[in-house]
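Consider the single chain below, provided in structure tokens and representing the form predicted on its own.
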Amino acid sequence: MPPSLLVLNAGSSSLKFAAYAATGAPALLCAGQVEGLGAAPRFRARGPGGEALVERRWEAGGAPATHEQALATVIAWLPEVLGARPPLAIGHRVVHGGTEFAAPVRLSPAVMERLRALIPLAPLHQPHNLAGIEAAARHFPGVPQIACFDTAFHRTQPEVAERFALPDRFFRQGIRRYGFHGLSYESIAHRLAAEDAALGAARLVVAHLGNGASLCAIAGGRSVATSMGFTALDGVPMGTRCGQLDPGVVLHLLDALGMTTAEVTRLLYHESGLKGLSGISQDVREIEAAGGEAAERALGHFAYRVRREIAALATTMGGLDALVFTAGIGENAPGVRARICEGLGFLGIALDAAANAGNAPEIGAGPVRVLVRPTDEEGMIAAHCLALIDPTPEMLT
């Protein structure tokens, strides 16, 4: 068996993983997840061609219930694919790197302490990311653990894009626009540059549209501006998150309606977005199937906000060469893409209806290219791990 790299992405109730052969360019061996932690857990994995390798379910309340138990489940199965040899390194998606971490970093107790200090900036993500790291360190003592940050790709943005219109002391205290989904955007930028040097140098707006959604202006492979800000609440509406909101609304909820901060947090993170607008679901497929006024309200508002963000981001680059859709909705929802692109003809954006309906890689019919590309955050993490550990030839045999 070749030496391998393991990538972990710990969420609130899931542990996603992927394993790669540690070759010149990491080659996918398997990918999967343990989901439903603490509820009705399900473990599944697929091979590089999408073939099913394992599928297992537990009754409600059954093990695995924690990230530690989920990782133990994955580790017990992995030798079937990787053999008994431990991975050369384990890469982790960490949502927030703050102002300090602008590149992947090898983890140490000191680094972990600095990452824990960022939990208030990403309360729904950071604790689970760190729990996955701690579980992996216990299972694989001595194996390098490497953190790759969703915020790092955006550290190339100019200061004018990072600032809020607050007194300077708050900016110096770290209250600024960080941006998220950076590993996804970096993956898309690398993929397009490998496909076509012109795309690598182009002015792109990439729309990462999934349960979490944001957009990013990328010029010459570098982040110029993004829709998310200080937290992953900002920007366009998402599955259950509100997106951009007048801060006066929050003050009104607290002062006039007497809501607690915990109640407001739950409202904005878990009860808003497509779920709140539709009253049906956070899943676009279920909303489209339901139809009716509520579905139209939700999908129309979502498309309006994304369309508005595309136009705004284009202004930060002085124009637009290509629009790229990625992530669950971006890659698989032609109806939503059509809604978004309607009315963007003034930017040179038009759709080929047949290509869009078939989720083709190129769906544009105007001077600005419109592309659909899969994102590969795990592959990006694996590449960063391999570069950071810089293995010797002996380690690769």
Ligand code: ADP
The other form holds:
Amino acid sequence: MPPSLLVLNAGSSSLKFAAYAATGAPALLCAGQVEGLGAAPRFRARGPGGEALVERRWEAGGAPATHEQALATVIAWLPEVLGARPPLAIGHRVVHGGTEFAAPVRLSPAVMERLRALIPLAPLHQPHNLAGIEAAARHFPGVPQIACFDTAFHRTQPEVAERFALPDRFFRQGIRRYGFHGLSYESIAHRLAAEDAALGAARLVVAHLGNGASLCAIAGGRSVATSMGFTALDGVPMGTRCGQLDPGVVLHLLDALGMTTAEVTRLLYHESGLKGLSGISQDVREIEAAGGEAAERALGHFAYRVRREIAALATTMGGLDALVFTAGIGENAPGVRARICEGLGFLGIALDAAANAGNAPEIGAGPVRVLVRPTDEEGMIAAHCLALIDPTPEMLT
Ligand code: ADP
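Starting from the form predicted on its own, produce the coordinates for the form predicted in complex with adenosine-5'-diphosphate (ADP).
Zooming out: every chain and molecule, the one shown earlier first.
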């Protein structure tokens, strides 16, 4: 059994994991999650070909309720795939690295302290990420723990892209556009550069359209602008998040309508976006199946905002050479891609209808290439871990 790398992604009610063989390019061995923590948990894992390896639900009692217990569930099962040997390193997805962390970092008590100080910048995500790290450190003492940040890839943005038009002291306090989904963008940039050197040097707009959604302008492999800002609320509408909103609306909700900050938070994060617009669901499949006026309103608005963002991001690079769709909607929803690209002919974007309908890797019919590629955030984390621990040949046998 070769040594392995373990990747963990601890969310509010789930612990996702993936294990890789620690080879030159880490090879996926299994991936899965414990979801529904604290409610009705379910544990699932699949092999590299998508085949089910384990599926478990708990009746009464004994169900994992915390990240620590979820990790214990995963760890108790992992030897079936990995053998008894502990992983060479554990990589963690961490949402916020602030201005300080522009690259993955090996965790130590001092680094953990600095990551705790960033909790106010991402209060809904960072505490869960850190809980996952602490649980893993307790289960695997002595194994290197490595944090990979959703913000890090965007640290190459020029200052003009990072600023809000607020007095300078706020920028210096860290109130700036950080951007998120960086591991997804980095995985796409690496994959395209490996496929074709010309794409590695090109001006790309990547549309990461999943439950969370954002877009990124990448020039020569580096992020130069992105649609998400200080938080993961900004930019285009998402499954349940509103996307860009006049800040005056928030003031109105608080002052004129008397809503509490907790109510506004719930509205903007959990009741808006495709769910709020359609009144049907946050899931594109369910909205498309329902059809009708509400579905049209939601999908039409989503496509309109994404289309505007593509044009805006192209402007930051003086044009674009390729548009790339990724994540759940980007990879699987031809109808949404068609709506988005409609009206982008002036930028050189046109779709080949048959290729688009088949989710083909190349779906463009105009001078700008239009690509569909799977995102691989976990694979990117595994690659970072391997690079950071830089194992000797003996460690890999
Ligand atoms: P997350 O951001 O949680 O990782 P994903 O990237 O997996 O989410 O995206 C999930 C979303 O992708 C779903 O809510 C749904 O809107 C969309 N989606 C997934 N599969 C399809 C499909 N076959 N057709 C249309 N939309 C899909």
